[in-house]
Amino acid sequence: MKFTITREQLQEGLTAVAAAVPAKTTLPVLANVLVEATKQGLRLSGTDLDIAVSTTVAADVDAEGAVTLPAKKLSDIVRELPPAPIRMSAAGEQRVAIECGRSRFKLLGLPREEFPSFPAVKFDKAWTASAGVVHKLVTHVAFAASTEESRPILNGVLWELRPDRMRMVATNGHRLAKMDVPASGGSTADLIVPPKALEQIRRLYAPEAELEVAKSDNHIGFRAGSTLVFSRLIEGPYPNYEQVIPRENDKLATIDKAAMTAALRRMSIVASDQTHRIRLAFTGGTVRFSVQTPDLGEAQDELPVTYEGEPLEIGFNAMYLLEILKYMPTDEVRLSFKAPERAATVEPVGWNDPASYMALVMPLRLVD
């Protein structure tokens, strides 16, 4: 193996695949990158067994090979390099040299036999999506995703392609975002994501970038220009989102994002550390939120909003409002209520986009 690449194209290699490599691993050969040098260039590879990123970079190849090196110590030699030409050489089976300017390195690596697979995805039959759209679906859903062990399907992001739109819904069991946006071609599939996964779309792939996507029997695979990533999906059904949406919320409450927002930190400041329970009282043209917690003490705010319906009394979680309402791409929302007990949705006012966009939160029992 024998090559020489630039400083910027190494480091680029590396970053793209460094978030696929653990931080601590009993396997040694998982906290190593995979380098390959090939007649396309230079393909950098990292892995978690969960997620595995791959990229190929430009680099004149002077003899092909491949060995398996420590990436953060190799992220750490290049960063601090001099900007000139690196080069790099087998210097041994598994010791490799590198040189830049006067700069002299001979790292220890491991043989490639030794670094995993990846997964056998085929990309002939793949869905194409702009990978713009594709993180504007992440970025508004996945933060509902569950964080805890009990329920594992939760803790992934229900990707639903469709021939005429794609959708991807995630839910906590107490707060639950939504969105579509149209599509066109591709079959139809129900896919559990790790939210980790569709964060390496996110991070990688431009918006512009026409991103493929394909699946195995348990993988997904994502391809855009040089650079893959292929992860573990979810297997099991998927909870009937569907039925817990309602229908039938009949009082409306349309009010400033950013005064909401700015209200229920305040109050959030006062609420019990474990329900972080605040009451809102919708009257009118008002808004009045208020929490008593028995050991701390008690605060009240009060808001001008556009309310119809019968005044309303209901209970929340002020951090999944709060963290609904970031993600709300308008600056005015609009909540719908049906009763003190029914789940309350969310959704943007005057979005003139097509994507449609809604999140619903479950409410939580006042005690007086």
The other form holds:
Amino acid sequence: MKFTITREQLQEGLTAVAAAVPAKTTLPVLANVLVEATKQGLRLSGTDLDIAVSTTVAADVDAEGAVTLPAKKLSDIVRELPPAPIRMSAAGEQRVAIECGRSRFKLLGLPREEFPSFPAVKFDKAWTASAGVVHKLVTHVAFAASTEESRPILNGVLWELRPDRMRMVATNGHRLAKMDVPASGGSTADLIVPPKALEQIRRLYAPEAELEVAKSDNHIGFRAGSTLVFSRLIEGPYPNYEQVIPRENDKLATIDKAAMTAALRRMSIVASDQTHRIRLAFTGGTVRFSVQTPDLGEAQDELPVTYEGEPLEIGFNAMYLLEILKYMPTDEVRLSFKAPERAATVEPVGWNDPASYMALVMPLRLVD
Amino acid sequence: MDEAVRQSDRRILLADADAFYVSVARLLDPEGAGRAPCLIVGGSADRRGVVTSASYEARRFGVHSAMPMARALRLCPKAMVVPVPWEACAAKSRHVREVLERFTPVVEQASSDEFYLDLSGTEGLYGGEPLATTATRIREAVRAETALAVTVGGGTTRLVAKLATNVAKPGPDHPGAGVLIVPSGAEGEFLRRFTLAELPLVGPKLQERLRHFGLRTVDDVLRRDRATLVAWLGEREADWLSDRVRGVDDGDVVPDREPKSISRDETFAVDVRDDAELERRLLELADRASADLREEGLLARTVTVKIRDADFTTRQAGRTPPEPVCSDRAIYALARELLHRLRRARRVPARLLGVALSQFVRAEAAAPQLSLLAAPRLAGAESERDRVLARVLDEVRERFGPDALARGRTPAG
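One more: the block was the form predicted alone; return the form predicted in complex with its partner chain.
Then the entire complex follows, led off by the chain already shown.
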């Protein structure tokens, strides 16, 4: 193995795979990056066994070959090297010589055979989508996935691919986010993807990139340009979320997002650290916020609101509402309710976008 | 304060164990640590980390807690270093507390070796004996039952008790009085011996600001009138400092009686190797722990199972379900899953099994978060039905005795 590469190219490649290299691992080779010098250039790969990232960067390859090198050390060295071409060459058993200007390193690696092989995902029947659209779906939905270990299926984001649309849904059983975007072509599939993998898409692919998405039995693969991401899929079925989306909510409130966020933040200071319970009371022209926490104190606030329907008092976990508001793309939002113990919805008002977006949240029972 | 005890009548003590970690380490190993005059507790076996506590002999060389171990050993190269015996310290700490609680129910643990006691209103109980006499008896009782020396400081406020303890504590070059009570009315005079840096809550930043105005000692502050102090420090801080230097502190001793965890263990007479038998024992332990939990009006966020293998290896596993639990069913279901996990990892005869419930929420403060999805009957998820059933069982046992009802899988005999 022998090749010459610019510092920028090598650094770019290492940064791309770094996120897949686990900080701590019981399998030593996973702390390494797989370095392969090929006719196409230099291929770098990293994996934590859940996610794998691989990218190819331009390099002048004199002799092909492969080795794995400690990812952290290699990145640290490259970062500190002077801005000059870097020459890397095999120097005996698992040993690589790195030369740049007058700097010389020898780094010890592990044989490439120890590096786990990547999942076999074929891209010949791939869906295609603009990476920007996928970013939008991920940004607005992935936050709602569960982080509890009790129901692994809810740790994933449901990605529904249909001939005419793509949809992402995530929920932790208390709140849910759902977004649809129009799409064309492609076949039907339901994929349950770990949010960590979706995060890599956001990180690695520019919005204008054309993203290919393919699946095998247990894995999903993404490809754009020369960068590939593979992730394990979570096995379904995903719960029937459609049936919990309320269709009969007849109490509608339109409210300024920033003002509501500010009021919720104020109230949550005095809310219980464990339940974050606050109370909202809607009447004709106002919504009254209140909170009462034993051993701590109480607070009230009020905002103007456009409200249609019978007066309503309802309890929520303030954190859930704040989080949902954070991802609402418009200045005004519409909330809909049926009753104090039924799901409420939150939607953007006047969003000029082909996508459609909604979140829903279950109330906290008001005990008194 | 009309109904409450007036400040001048309050009788507050602070019992502070002398060189606590060092003393416990010595008690544990009388032949080794017990014989080393210069003993340092803390750090790790490879002599890294920091000093948790040092014997008075080692302190004479300048060693103090939180000092890097390497530095401590340069100062006192002959010192013996032992790791902190955490478990023994926790046990000792509990033991000290038990002794103190016999003197007053109002005991607040400020750290593992410091306990505030409020004896206000106990004069009658102790035949009108002076507080110093009670303090001495407390000191002797702790010494007799735990083999630990405590210094007891007392006065009308927590602040005065704390400062009195600091004065009465032994140091590298003096044995310490052991007990010091500042009589009611004498607080002001007592405080005059201190620098501001010696007062609790006057930290380095505030000290620096105060030094800027020429304020270094308590007397320096007493010499200034309120207007001057307010001009310098602002109203809030000026009043706070004025109170401090006069020993005024209206903080109460708050007994922390709420348990941190509820646990039930059983050491088996004969090691148990059969999984089904372990499950039966676990069921009894889980039911007992969860009944205690409900009696306290609490819900637990975390369930932990501990197992000690025949070779004395102790292992434990815990789970924190999404919502806190209190019912027999949910707690046993979680515990059983944890037991399985522990047994899968290592299946050898067990000598001890335990269930611990922790991270409590008061039942009335738990706001039921309504669920979007019909929850499948998950092991750890507790339904309204589970809670109602548990409550009914508690009531039956309350009326007809603990054995009135047993769960189907608990062996009858």
